[in-house]
Structure formats: structure tokens, C-alpha cells
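Here's a solo chain for you in C-alpha cells, the form predicted on its own.
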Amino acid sequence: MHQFIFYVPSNKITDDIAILEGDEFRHCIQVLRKKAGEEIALFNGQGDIYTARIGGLTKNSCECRITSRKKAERQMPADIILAVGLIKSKALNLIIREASALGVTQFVPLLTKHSVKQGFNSERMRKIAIESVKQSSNFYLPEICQPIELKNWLDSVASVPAKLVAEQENSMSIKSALNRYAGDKKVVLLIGPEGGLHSEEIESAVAKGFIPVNIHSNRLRTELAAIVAVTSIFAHFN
């Protein structure tokens, strides 16, 4: 039988107490009609789930009393940063989904020559983010940046060792690539938008340390590759 489990931050989470808000609250206890002292189950985004019998109500939120926690294991053996060229909403929001299934530590949309131009709704991110992870029993939210110039994004993650962009003509695999980084958990992975990145901005990565590698023979759509690349790391460590 399928549980339910509702998102409650960390900000919200007092010694053995936990407010449930927002959507969340909505579905618990407008949509599945929970009530005071049902036991619910609940998590922070960051690995911690904990059991807790719903207490006080008000119109907006209720008070949560926890009567146990455990913490969930990682199941992606490495930090990943996803960086993408800021691309369609529909296509943007099956990263979101797919990479927060996946387990990616933190997305990134960057603002590139061949970015889409749009706006970014963060809070709706966040939701498909919340949506994948209970669906995937991850339990691990990544962090959903807000868009940045590349410039400065490759600024600053100069400093992690292991950087890789796609390019479609290298012939070097990720595999190959993560090979130099032996022992190195944290991953740098950066995307161009549909039209891809232009030659000088990989030029740009290139010179602050990125790897260059093909993530697949055949070209992909921004999407897709996204998800395949990050598989494919997941498979190198495991």
C-alpha cells in the first residue's frame, strides 16, 4: 500500500516538533482528510524522516508531533552540480524531475549566448523537485539556484577538481574523464541550451578546468542529455 509522505524544511522542525504548511498541509489535510492524532510521516529535504501524529489545526498549518526519525541513505555516491543553458520551461522542468530522482546535489540554469530567454520560477522548481523525490523515495532536495551569467558561474566553482562539459565532438567518454579524478566525490557537470554552447564559452570552461566529453555518439536534446550524463556518473562510481 502506497504512503504518503509530506515535505516539512528544517526551519520548520523545532526539537520534536514539525509544522506542516503550504501545499503540503493542503494535501494532508484538505485532500486526504487526516486528522488530529493520525500518524503521518514526514521529511526535511536533507535525508531525515521522521514519524509524527498530527496535533493542533489552524486554517494554514498544523502542529506535528514527531515520535521517531531515521535518516535515509544517499543513494547517489557523489555530489553532482548540474549546470544547464537555460532552456524551455516544459524541457526545464523534466530536468528538475528527473535530476532530483537521480539524486543531483544542485541544479544551476545558466544564462549563455543561446540561452532561451524567460523568466524562472523557482518556487515551481522546487515543487517538481519536492514531487520527484517522494515519487523516487530519495529524500535528498537538491538546491535550485537562480539563472546566472556563465562567467561568473565558472568563477565560482573554480576551485572543484572534477569539471566536465558536453561536447558533442570530443571523443572522450565521462568514464574516461572521471578516470583522472580518482577518490574526487564531487562532480561538475555543465550542459549547453538547444543551440548548444557557443565556441568561445567553451573555450572559457575549458580554461578554468573543465574536461570537454561526449556523452553520447548520437546528438540529444538538452533534456536528455542531462539525464544520460548524470546516469552515466552515477554508473562510474557505483
The other form holds:
Protein chains: 2
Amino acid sequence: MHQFIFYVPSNKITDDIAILEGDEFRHCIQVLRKKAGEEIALFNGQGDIYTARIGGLTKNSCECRITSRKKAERQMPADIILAVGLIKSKALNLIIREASALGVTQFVPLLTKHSVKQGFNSERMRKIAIESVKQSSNFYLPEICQPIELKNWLDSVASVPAKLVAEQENSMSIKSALNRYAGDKKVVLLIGPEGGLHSEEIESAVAKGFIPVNIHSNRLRTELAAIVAVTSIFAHFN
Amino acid sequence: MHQFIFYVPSNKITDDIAILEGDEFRHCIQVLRKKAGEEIALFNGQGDIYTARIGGLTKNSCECRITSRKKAERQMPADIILAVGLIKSKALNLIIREASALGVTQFVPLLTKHSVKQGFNSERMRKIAIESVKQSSNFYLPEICQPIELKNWLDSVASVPAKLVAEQENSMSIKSALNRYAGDKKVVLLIGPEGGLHSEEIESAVAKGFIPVNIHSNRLRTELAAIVAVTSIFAHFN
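Okay, that one was the form predicted on its own. Can I see the form predicted in complex with another copy of the chain too?
Expanding to the full complex; the earlier chain stays at the top.
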């Protein structure tokens, strides 16, 4: 692997030209002082890795000519959609960082009864995710969604068969729940914010086909519960 | 469960008297302003939970008379000894906190080639562990050892059959490795510091019977690797 690799979203790549912008541009050109003519590595967050030569430089971007490309195999044993009730920024940053390193497919911040009422800086969350996938040599960037009301989100995932909701009082393990969906490798996982989901919220999820599962016998903070649940799902399919 | 519960080590409990001291004393008496004659809950970190009545108060301690006791069942499916190369305090605090919530039995900070050279404040680590077991309703406090040289530690765990060492380049999963030890529910887990274990250190571990395992297909920071490995071991026995 290249020691330094820069992220370019797919919509900034056309034929053989990739446009490096924003933080990634600044890190490459201003911090690492790469010059026109030098070769660098790029990735698009969807598994494509490029070698490219730095070309035309402006103050805020540079045009890179792609000289070779390869596909990084996606190594995750399952696709996980992780939806978490909005919690304080520090804990949220940690979940996004860890979930990106672990290879979660999509992260959804949910507005629930006990959610922390605050803004969601998706640009900042995206930066944390980019940094984390780079560090972990995971070339698949999770999609980070805008906050959405729980009710609307439940409707949006209705068609996915394997859906789990964390409930401390429940005794069914993730393993047992997933055994009901043999062969189905897309899993939707719902975790409440600090203070948990309201019993009515759990009932709504169950009415939409979610299975309540116990993530761990001890009571875990939201950010730890998310990591443990994601790991347990991957472990099930491994 | 009691909303507030205070930690008293077993050596401060004789017959029906428990001596509350230090931070736990200050929290109980100075912060929560509990008075002589009031009933409180205590735990000894080994699964024993007591109801006790506050008695004689001094400036730094109080004598509590135990009125009832019960045993919290240990719910962990395995005993995990987690040994991690010494890393920066912030990451170390996080591992101790998470490992305590998850129910690890023993935590060992290791001196290895790439360990961060720094002091190890075991009193502070113990406080983090106490706070975390309380929050997670886990009444079993992990033993937190003093830092030890890798070589000496390898000798000390020689008699345990199931021993795993994390190695990114390896392809054996935790599940496959543990399948070699059917029924053996005590697992020793060795994880390097940032920068990993030196190849000679991995060789020494293997020579002592450790099996190298791949914790995750992506490269994880030490603190995340520890949580993921612990979760995968528990998931295996669940």
C-alpha cells in the first residue's frame, strides 16, 4: 500500500482525469509539498485505487492524470447499515471513526425521543470517515446520511429482511436472530441513543419486522454497543 | 439495581463491617451527602453486592454495617486475559474502560519494543475500571496488573492452553483458532502497541504456544483491535 493516499469522490473523476480538492488537496500540495509531475495514489471510496500524476495546479485544486487503476476487493463478510440515535458529538465522532475502520456500509443518525438535540455536521463526519478508512486500509467509505426521523427511516428500510434492534432487556443473541436469515448478508442494525429507545419506538421497529436482540449481557454505552454489535454481526458471517 | 453503588475492596470487609474510603467515600458522603444511619449499596468487584447502613464517620472513611448480601452471577461466557503493549494514555484509558464494561478478567500492560515509554498510573486505571463496571452493571472488576516485560509475561501464562496473538498478516480467524480448544473457556489474548509487535516478539509468543490470528481484515488501531478481539472471543463462546 502507498504510504499516502488521497481521497477523490467519483464525481470528480472523468476518464483519465481526477480533480483533487479541499482538505485532500491541501494535505497533498501544501503539507506534503508534492509538485506537478510527481506520482501520487488516489482512491474514490468505492474500492477503486488509482496511480496518477499531478498536473495543472490552481490555488485550491489540482488536476491529476490517472496512469493506472486497480480494484481493492471488498473483504467484509456482510453489508451493515448502522442507524444510531443522535448522541453527543464526541461519542458520535468515535462511532463514525470505528464504524468506518470496521467496514460498515452506511451510517444513519436518527432523531428519536431521547436523541441529543443538536446539529449534525456531515462535512466533519465525512472527514473523520475518510481519515479512518485511510488508516485502516479500507478503501470503501461508508455512506453517511443526513439525520432522519426514526419513523421515516423505518419505512425506508422496510424491504430489507434482516433487521435487528438493540434491546438490553431482551435475551435473544445476534447469532440466534441472524440464523433466521440464512444466506442474507445485508443487515440493518438499530441502536438507541444514550437513554435508549422509548418502548413505543421499539414497538414501531418490531411492527416493521425488526428483531430485538441483546448485544451484551452488561449494559454498554451507545458507542461501545455499536462496535460490539457490528463485530458480532461480522463474526457471525465469518 | 441500586442507582448508586459504591466499591469496597474485599480486604476492607470483615464479617459484617465494610470500610468505605478514598474516592468512593468522598462520592458517597461529600458529593451525595449520605448520612450516618442511611442505607447504601456496596460491591467488592468479585460479584458480591451488599446492602449496608452507614455507621461511624471520620474525615476520610466510614464504617458500614452490612445488613444483607447477594451474589451477582458472572455472565461472561469465557475468562479473557487481555495483554496489550503500552500505548498512549488516552488510548489506554479507552481500552481499560471498554474492557471493564465488556467483562475482561485481567488486563496486563506490556513492555514491548514499540511500547510507548511512559509511566503507568495503576491507581488512575483502577478508578476508570471501577467507574466503568458500575456504569455497565458488571459487578466483576478486572484485575489490572503492573506493566511487565513481554518475555516475563509469556513465561507466566505458559500453563494456559488457549493463547492468541494478533497478527495482521495472518489469515487464521479467532473462531478457527479457538476451535482447537473445545471446551477451554480461559483465553489469553496478546495485542501489540501502535506499530505492532516486532517479528521476534511474535516468534517468541509462538514458541510459547500462542496462535497468530487475524482480528479483522482491515488494519485497526490497538484500542479498536482489543475491543473487536474481545467481542469475537465472547461471540465464539456464546
